[in-house]
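Shown here is one chain on its own, the form predicted on its own, set out as structure tokens.
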Amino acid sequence: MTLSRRTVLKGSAAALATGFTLNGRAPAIAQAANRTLKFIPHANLSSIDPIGTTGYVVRNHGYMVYDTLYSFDSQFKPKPQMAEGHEVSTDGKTYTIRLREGLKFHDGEPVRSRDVVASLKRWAARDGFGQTVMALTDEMPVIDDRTFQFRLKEPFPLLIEALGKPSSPVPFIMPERIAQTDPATPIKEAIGSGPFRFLANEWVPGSRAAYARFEGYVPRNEPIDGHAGGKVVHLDRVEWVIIPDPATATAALQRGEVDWYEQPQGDLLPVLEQSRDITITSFDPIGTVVLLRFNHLHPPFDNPKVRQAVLAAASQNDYMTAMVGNPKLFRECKSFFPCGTPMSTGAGGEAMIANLDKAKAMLRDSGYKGEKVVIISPTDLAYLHTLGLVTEDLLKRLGMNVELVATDWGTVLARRASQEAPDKGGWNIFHTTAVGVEFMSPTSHLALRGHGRAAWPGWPTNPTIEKLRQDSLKSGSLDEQRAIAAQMEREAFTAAPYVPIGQYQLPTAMRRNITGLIAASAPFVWNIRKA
């Protein structure tokens, strides 16, 4: 009897299709599947340099690609990465610092102390929290290959929890001849020593991203926890499918052409859930903060008085239940440092009463004399138009004269950097996102500085806030920084710098025979396997 060749190929289909096995092992062509990860990013990759950007797409390759001296734990603890650990002075002044034996670059070769020195002061070109790491630093001299010291100008407690700064732009080791790039010249080579090898050849911006295991890497022999312990991988390859189309995204994981999307939109979760194939849940335990920004320098709000009139009106449930609907996924949160991390007071957060007839008679007493408020608002970012669609009816309610301009995320950014009057392209409100993890920690939140001109946008001059921020950096127990945390916050709902508007956490989806997903501020893909 003979098989013809349309025959053999519908057997062979269909044995993968029922799951066939030769001598216990599935086909090649299966197992490679279930190695290879599909996920849809928030958004397109359309640059490599995790340094040079803080937008959360390019980090969270950085993550893939490189690692780090510490890491934060769940309990927002930084713990030894790359660092086999440290050794601290008497006197709190110098920290020395010894690498783990065997960290290897994926070009081959060794991670050596001056590849480190080099990343580090490339970081902190860019990063509030490492500027103020270098101010305080005398010198750091490389000791040997495996290890390199801090020498401080006056103890700096809070060293080691700079070097494990999660969010963007987290300090990410890259070998020296690359680290030695102009900061604000973005790099051309993704080498580092993480768990995956970027494949340069297979990027495509606006369409795909892919990375492979990488095989020299060697991860700690401790348990995965939060940012921190042993980043175990289980897959070979994982690539990023670019589509923005979210309606389209949506389709692609219904149809399991892709394993797991980042960010689905919130209107078309109730699609998702009607699937028995996807499960929807969320891979950060803090989630993500809200805020109303005023701008400082200019009439009403360089009035302390009308501000706190526009945070005494806020409700932030109205706030969450327009921007994100569902009750399970926001919580309201009165308190400048997100709530659940250990920074987190709520002192002084009486203040936002949510009672429009108390604020309406703050503002009269204010001295506000009709001046127009400009809400900026990008219609191209849905989530943050419906919070300038809320504020511009609640300050219209109020009795404030509000114009709001509608236009697109870029226009946006670009206008926010303006200092001029917002009758001369300047602006008076806009609102934004941050991961929590970013606000955590008073040395590093970036919305309660109080260095005026030199400030995030919005410029607030507040020298309490300053004066505290630096107690701050000072202060070696927990203790001592919740107090402090404690005085900022009370500062801030008096001086009111911005409103905050709840915290949220973002939904992902995945198909359900994906499991072993971390609970981290980022979307890591170690510890995942694939069914």
Partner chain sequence: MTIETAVAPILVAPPMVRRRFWRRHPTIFAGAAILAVMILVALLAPWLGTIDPTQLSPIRRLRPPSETYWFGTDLLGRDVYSRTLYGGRISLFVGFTVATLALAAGLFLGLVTGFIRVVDGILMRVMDGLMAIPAILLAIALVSLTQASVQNVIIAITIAEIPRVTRLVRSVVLTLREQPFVEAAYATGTRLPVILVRHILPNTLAPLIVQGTYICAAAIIAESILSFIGAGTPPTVPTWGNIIAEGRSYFQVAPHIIFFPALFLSLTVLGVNLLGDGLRDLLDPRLASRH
Contents of the next structure:
Amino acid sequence: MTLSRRTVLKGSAAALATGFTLNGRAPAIAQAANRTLKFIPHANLSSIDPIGTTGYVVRNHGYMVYDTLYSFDSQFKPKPQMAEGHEVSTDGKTYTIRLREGLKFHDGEPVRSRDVVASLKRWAARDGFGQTVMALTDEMPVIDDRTFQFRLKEPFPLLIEALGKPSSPVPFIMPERIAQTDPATPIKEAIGSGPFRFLANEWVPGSRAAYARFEGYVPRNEPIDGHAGGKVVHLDRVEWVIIPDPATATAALQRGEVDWYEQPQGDLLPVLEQSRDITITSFDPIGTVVLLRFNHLHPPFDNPKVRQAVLAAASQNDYMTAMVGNPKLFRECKSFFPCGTPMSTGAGGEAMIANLDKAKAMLRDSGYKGEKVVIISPTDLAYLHTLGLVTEDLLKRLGMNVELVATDWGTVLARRASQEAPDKGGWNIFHTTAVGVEFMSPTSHLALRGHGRAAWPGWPTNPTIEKLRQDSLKSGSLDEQRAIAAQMEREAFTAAPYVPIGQYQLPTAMRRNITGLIAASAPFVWNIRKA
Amino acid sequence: MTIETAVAPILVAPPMVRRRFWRRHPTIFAGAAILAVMILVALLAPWLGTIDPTQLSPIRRLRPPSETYWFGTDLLGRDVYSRTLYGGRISLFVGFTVATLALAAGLFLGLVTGFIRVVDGILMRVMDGLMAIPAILLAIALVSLTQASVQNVIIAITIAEIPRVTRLVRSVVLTLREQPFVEAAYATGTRLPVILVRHILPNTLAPLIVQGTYICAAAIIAESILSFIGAGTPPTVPTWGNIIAEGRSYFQVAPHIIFFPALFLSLTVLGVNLLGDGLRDLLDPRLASRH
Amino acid sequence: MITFILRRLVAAVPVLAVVTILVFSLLYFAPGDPATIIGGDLATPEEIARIRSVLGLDQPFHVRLAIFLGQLLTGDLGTSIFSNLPVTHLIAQRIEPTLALATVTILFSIAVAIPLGTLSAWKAEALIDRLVMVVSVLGFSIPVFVLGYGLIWLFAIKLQWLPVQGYTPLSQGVGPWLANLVLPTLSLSTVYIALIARITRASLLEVLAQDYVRTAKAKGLGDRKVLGHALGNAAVPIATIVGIGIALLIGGVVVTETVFAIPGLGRLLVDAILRRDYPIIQGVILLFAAVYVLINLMIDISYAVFDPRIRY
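Output block for the form predicted in complex with the partner chain, input the form predicted on its own:
What follows is the entire complex, opening with the chain shown before.
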């Protein structure tokens, strides 16, 4: 146990503040408790490499420790964050980006252009959007310590959007010596230039992680707006308390042993709502999208008519009620882009009629020959498994021959990668969820892509969508992008690369003395105050 | 099955003894009665007003007990009453199968190690090796690294239980083989199989039954722990364990989901244990010889 | 006696070797792979193949076993695949809570169970015996986690007496340390109290039925003395069950640690199993095995002490 005297004092002060009376301490220390935030993240922080691991919990850790060149405001427009600003050459092929003055890493070193270039290269090796950027980039020369350039092969209006990408993996900036680690090898040190320092010696994977305010962080002057604006910190210390059991975590918040529970289970909200000391709110304005993915390589879902029948049968309301429960937390969203984001047009969404009888007729006419449908479903992720059960039930009623293969998430991921036939270790259907920002843009929308066996598991082949994606890379204005998105949606509702089965808001629960929560796609702790 | 063969002599006992049986052995009577009811309820599940235990009904989720849903509904709107009754089939099957398999294997291995010194050294080191991994962790590892199915759950719990039975049998044998009556049998040239059947087996029976009931009960509970950890039977196969495990997060909002299966589970384990305790008192040859 | 102890100590080495190879093979042949979990939801097959080769997971069985054994001989348990921290460091971080919970539980259980079992045996068939047995059996019949939630609901949420979760190191004072341990200990010890009490009663009854005890009683030896005598003779099975109980306890700790969010070794191991973090699984199981072998060895020695008739 490596606990400093300071943490010991703080720990007992926190205990005191929460009504724990077995040890008496001077009330003066209670002041320190107001500067320490105890937070239950939605999952265990098992890795500290936000580039190598795409789990959202690692991304959220990344936002504590690192900063980004650009970040999205609440209108999804990229704004400079570490960058002071940029200039674009008249041919649109050279971007000159300048860093803000006085940026420092937690090890005391200044942030230099070469750190940024190395970080972006490592990120681009792991990120789809990043790969697109690098494919269009000739070179990234360092001009001086605070200036570097992107020299592009052709104009790419979305470059700044890519650098401000809020979804996982986020292009976080780290020191060059760490960023030079092979992208497939996890980094060993968490050194960034963000508002909090990671206290590596207090990290107990599976139990806790701790962060201290970084005194050297200079926030921007603009007010906070989504991910953009000045990150002003009102806390000295943030402790992540990992409690995997939802019932225990709920009880811990009820008793005030923690201040903030990131993802309480929807069904437990009534318990928390009863407490006068707890606020239930939500930080992510877009929410999470849910999808049912077909395998396009094997019967029966190599046949678009069978996919259409399932699309017509699926009731978003049934799925979302089973998965989320509380109707205040979910909405139907008949669109391939998250509802409430600029690209979501819902064009062609009328194909989702949720009518079992019509769907049965469609299936009869499709040429479905009773092939077995293998649904792979993880039992260790209850919310996903629920979707598997609902689909199994739906397809049975539709008249299909269904087998639900229930395993753990690791096995599902491994099996999902197999392009073999379902009876030879492959699959027909899986379900997953994605944070809405992942699917916000026609360019980075992985699940829509139709480049066959190279695509995201499910491997649809759809030249129309691929063509539209290419167009979107070159389009500048929002209207142009929306027009392309509408065409993509219309095509997708016909080809059904997957079935969108809804969108939900993750609730978050905090003690009433916590204020200043920012609407953003991750739980940010800057701007938060503890009374 | 050990417990059944143990019951057999009671059934052929003289009429007078049979009449006063429940007075003399209330624990056996109570235990057997509870267990019999549970077995009957599990077997007769389809005729006891149940519906399909896997049928989903998302709009009727988390309903409290009512006239339609006697035990309420769970997080997916499935009928907890039907799930509990059908779940009993699997839970009881797991308990009995594990007990039978573990006792048979453990008895065999225990007798071998207790009598054949050459084998003893090697086999006990292997058993020590297996036993060195805590039973439930071994079972968790076996199930979660292979695949969740009833069969794998049974195999995993059995493997984890075998070394304990072996060790128990061996320790009894070690004590017994120094006893005068065994030494005498040896001295008079009685062959080993005869010694085993005549002297050793009857004496291992009592501790084995205690252990057997314990294993049966432990297996039912171990199954629930596997489900709790997330390495249990798939949720499409209801067992008491996974109904409780699935509903455990809701203990504040919908306590009925865990209350009823937990009640059935606990009653059954109680019944098995009472039966075992009673049988132990009844069957112990030295206790019996007092009368 | 010393040669016996030495011989058993030497014999422990192959047992640990057996455990090592067993666990290693189990992990090697089990389906599923940490690379897919690291790669995450959006990884391509090429990325996964690369992660696999960086981790050395594409090496054949004998190469990986040789690397693992080589590390082991230098006292290196490897590095966690996910956190990239040394396994020895992860174990050191978590040993205290598990040790504390296990020790407190076993001491509490023995202190309650042996007197209960003795009372029960002495008053066999009497009301008090029935009562003790039914209560102990009841404790035995409720899954640990159900009991744990019940205790949380009553003592933490309704009465607000005790904390719900977490662990406070002993260095921060006995009060807070105990406060965090009370509920986990209560839920965990019920099973062991039941187990030890039952065995104590059963073994005592057996001893009490034997001729020499009846002779002693007939000769007018006092109840207390007879009981003391009998307990000594019943010690072998009791010691066995306490020893086995300690191994069971390590297993039971996993559930308790999960319910009460205690950062111990059990949860470290289960998290690692579910994620397939091979080095942690191997390291922690080996540690448990070593502890267990040691305890077994001590029990074997205690047999020879308690019961001079057993000689090796």
